[in-house]
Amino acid sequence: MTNALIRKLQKFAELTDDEKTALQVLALGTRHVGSRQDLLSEGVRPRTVLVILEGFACRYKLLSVGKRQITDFLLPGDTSDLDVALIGALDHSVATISPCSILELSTAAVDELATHHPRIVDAMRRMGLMEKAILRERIVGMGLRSADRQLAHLLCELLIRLQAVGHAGSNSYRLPLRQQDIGDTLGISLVHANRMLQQLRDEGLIGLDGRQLVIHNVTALMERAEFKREYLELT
């Protein structure tokens, strides 16, 4: 039940049988959520962590006009807002992309863990370490590449973080985004959004074969999009 978050969390520690045997008896069980559902609300104070098991989520704002910017997405191993017991109400809202399987941790759970497994809690926030990592790079993405090299370094960065849990095979992976997705993570049209794949496409880079994106050539997109993996890899 808890692999993809155990896989996960090992990147950053090793854990025990025991460490590993804590997670699945602490946990509230899991559900299922349908594609583009929110599960968290901005403005809402949340009562337990959510984990993604299946599927991809993403982390959003929306403004009165209606326009959405996706800040982060939310993959495999992922967890929403580790310090759930210190938020009052939250600033942004979660929702998923595909359908997914997600966990619960309630906050007596996470004491628990702290208590008496702390090295849970230290690979957690070590993964929120990472997440503040992707972001940074996401804001210099925006402010300083262009478009089509913004997507490519959002298609690397996708590669390496489904890889780690599993996900995503040497070059390629199953992914879920519409245009419009990939418009609200870039702060572009989907106009813009249709044009740069295209572009990568047209460039011989990657390749969609319904929802499964093939890279051809990973190196050359990397190297297109001045990727490189250190921040992923805060372990």
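For comparison with the form predicted on its own, would you give the structure of this protein in the form predicted together with another copy of the chain?
Shown next is a single chain and nothing more.
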């Protein structure tokens, strides 16, 4: 099982074969879920830790009917909150965007890992810290960046994060987001998201054919976005 979780954990700490085996043994199993399905719902007390092995998912919150804000994305290798045992009720929902395959860990399994394989849990804690860094960077974007730069930033973030788990080439990846999803992420309308995408296309920075995104000039896109990759590398 050289899956996305292990690839991601390796970014934070080299795993021994023993540790890899422990992860396999403790998993409750793998589920396959279609696109646009809720995995966890706001207000509910989660009972397991979810690990995305394949596909795109997101965390989101709803406000007065019809308004959804996506707060962040869960990509292959990402997990829902590790400290799930400490959570009374979830403040947000989690849903798939594309079809996903998902591994579940019981809270007992996490305790077991913490006891016998503390390095794995340390790596997972680092992932938790990175998640906070991503949330902060999203706040910075929403507060300080214009819509086109924010979009550029999102595309850069996804490039780096997907590359880390082998799901992106040097300048391209599959992007299963609808324009509505992009708008709900950046806090702009669908129409505006459409226009910002066109702007980046017209400038020759990106190409989007179906669901395949190609970044024609990664350096230029990062400059446009004022993208600093350090926040995704806090090891």
